[in-house]
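Just one chain follows, in the form predicted on its own, and it is written as structure tokens.
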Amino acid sequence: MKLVVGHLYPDYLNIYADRGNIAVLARRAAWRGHELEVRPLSVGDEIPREGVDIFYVGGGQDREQALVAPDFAAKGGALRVALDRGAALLAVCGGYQLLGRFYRDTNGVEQPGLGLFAHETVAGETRMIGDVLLECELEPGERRTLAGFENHAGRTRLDPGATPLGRVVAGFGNDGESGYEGCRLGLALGTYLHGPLLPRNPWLADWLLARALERRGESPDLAPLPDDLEREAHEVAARRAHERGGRA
């Protein structure tokens, strides 16, 4: 089975080793006998409403976010159609911020967002940096932990009723106050966790691949892999997060 990832703005939003997330998806798909095609989609490119199984957008600094924000906002309609037709999405850090209504930087300049997620982000005076651990439940009754690294000045505040990606066990999360991190809308996930995220949390990579297979009409059941190193990486990150002394 050939699966397709639409990598949004890889030439702009590509810091914090987030390209590693694409590498993990490709490798874990290949180990199960599936091919992963990565299609770069940048400024001026149309978002396919069909044919892409997973969209991915990474992080960038304020300058790069400002360069892509108008183009990204204009793509909102096409992206919504693709998600309504079964595509999944993972957005990290700067990409996550731009999926809300707006991002206001440290100079007070407001960058337009897509409005996919019900949140707004305003840059604070200090950065929130360190290992972070979440508890989340993507499937009913199945609680898992996500471990990663956060480094952001943005304070993202979810609207009442919006669904966070997870509850903060240790770290700052969206704003350092609410106890929540990220946002989820159906198969669209947004988070500040990078470092990159998926090597430390292979179960999330497999969740995305399973959704891609479902979209293709295939069984989402994936053969287990020997994830000893991945589990160790997760445990190390989780331990460091716990050593921060709980939610900041």
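What we label the rigid core is the largest C-alpha set whose atoms superpose within 1.5 Å from one form to the other. Note that the structure is predicted; figures quoted are calculated from it, not measured. Residue numbers count along the first chain shown, from 1. First, how it differs from the form predicted together with the partner chain.
Residue 77: CA moves less than 2 Å between the two forms after rigid-core fitting. Once you line up the core between the two forms, the Cα of residue 126 stays within less than 2 Å of where it was.
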The other form holds:
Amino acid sequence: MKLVVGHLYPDYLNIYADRGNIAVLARRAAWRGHELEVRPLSVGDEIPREGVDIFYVGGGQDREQALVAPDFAAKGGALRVALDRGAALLAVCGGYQLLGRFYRDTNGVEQPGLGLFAHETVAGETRMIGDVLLECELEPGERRTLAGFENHAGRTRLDPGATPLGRVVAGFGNDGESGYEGCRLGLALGTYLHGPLLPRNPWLADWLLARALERRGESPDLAPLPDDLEREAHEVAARRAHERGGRA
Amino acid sequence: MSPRIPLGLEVAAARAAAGLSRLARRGGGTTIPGKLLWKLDPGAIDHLAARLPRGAALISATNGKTTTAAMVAAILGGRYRLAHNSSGANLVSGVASTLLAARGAELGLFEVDEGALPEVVRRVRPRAICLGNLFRDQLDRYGELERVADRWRAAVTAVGPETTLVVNADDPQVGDVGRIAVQAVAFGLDDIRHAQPALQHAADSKWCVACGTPYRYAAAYVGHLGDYRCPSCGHARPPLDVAAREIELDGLEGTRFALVAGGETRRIELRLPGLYNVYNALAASALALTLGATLADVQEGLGRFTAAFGRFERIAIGDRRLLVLLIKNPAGANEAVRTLVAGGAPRVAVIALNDAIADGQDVSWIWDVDFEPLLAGLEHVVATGSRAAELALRFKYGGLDEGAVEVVPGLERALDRGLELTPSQGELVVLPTYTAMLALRKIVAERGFVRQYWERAA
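Pass me the form predicted together with the partner chain as well; I've looked at the form predicted on its own already.
So here's everything in the complex, that chain up top.
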């Protein structure tokens, strides 16, 4: 089966090795006999309302984020339509912030976001930097962990009733206070975790691929892979989060 | 406020600490005396620096600080007695330690950490500052690249007209810092034959520093370094005062180029490979000329220069050789890979990824390195260091056959495994991050193959 990833702003938002996430999706699809096409969607490109199975948006430095923000805001309508039609989305760090209502920097200047996620982000005086470990339950009864690295000045506060991606086991998370990290709305996931995220958390890559297959009317069952290295990398990263993850 | 202690007493106490540090086998004692002096009296560094009769020069950059400073030392070492932090201790404490240890020095020559530069500039009041490049590097430690550039700008704005700025014009951010100085010398490459076909994945300063429009490159040489112009507002590379032309790369053996400065040209023969070392040599030349060297000094000094420790260093181990190339960020690692591949891709490599503070605790940068051209020729990779599994994943998802990767977390065992896989008379390529490089050097030093870094002559 051919699956399509729409990679948003790969030329601007790529600061924390976002292409590692794309490589993991592509290889894990290929190892199961599927083909993954990666379509760059940058400034000026239109978001297709059909045909993209997974959207991916990474993080950038403040300057890059400011450069894409107006273009991204204008893409909001088309992105919503695509998600309503069953596409999944993974947004990391800056991309996650841009999907909320706004980002307010330390000078009080507000950058409007897409308003897809029910959250707002306000920059704090210090950056929240360190290893982080989450516990999530994307499918009822299936508790899994995500290990990553966070580095953000923004404090993201979810609206009451909004669903976080997971509970912080070690590290700062959304704001260093709530004990939660990320946001989830249907098949759209946002998180501060990079590292990059997917190589050491391959179950999440498989979850995204399974949703893509479902969208195409295929069985979401994916043959298991020998993930010894991935497990080892996950364990080391999880241990780091316990040893030296951020504490507010 | 701490009570005033006579400077002589502080200096004696701090020097004693260096000796104790070495006796206690805690390392080279390269930062401990400086830290002590810092505690006793932060202002003491200012006084020690002010005593240097020929003043001081600072070198900062993301990549190439150690090599550039060592090149300047090779050029000027015969002319002046130097206080040079050749061990790479480049924070304020390292500069202080060097000042303490260098009795009778005439000229200070200090490589300085990017983050520490403003503080060192304020205290040392240098007569020249050489700024090489700014690449994304250890974002967990330094923060965003633009913030570093802003702090550099502020530091340069505060210096007087007696300080000359030597800047890499090919880096848009760094070249722009040069524009605010009263006296500036701009250096850069001028040989379009060595331009990259496209900007690398990890290229950073791709957008005009003035208006945000993507630059057009007449030539991109290393990362985002090159001959750029903004099609919208015209912001462009400043004119070059010191340039490298007619560059010839000779695999892993060396490079040759024509050094053009002040209307004169000299042929430079460098025993270091790669375009990035041409940048280092240019930076060193421009700075040395600013500090009073002649073109003949430059030609002679660079001609006999060999690698700074861990930077393309060759170490004989029995009937095999190690070739050690420090990797610490995408831009630097990309150049290491490019140079290795140009010299005939190795078949065996030991690659070491540690995640201590000095390496960067965030290891995501390995995914931004273009390792793929190297992977194509490798039959065996030994992945080692505290994040060995993560590194192995990078290669696995980069397309290397999983059977070709061995994960050996312990550095000593990994080194031995690499040597075992290397044929007699062969060369083993070792790519370590900073603390892994120090640990590996310690291992080979303990086996008697190399001197400890603090014993190396400046």
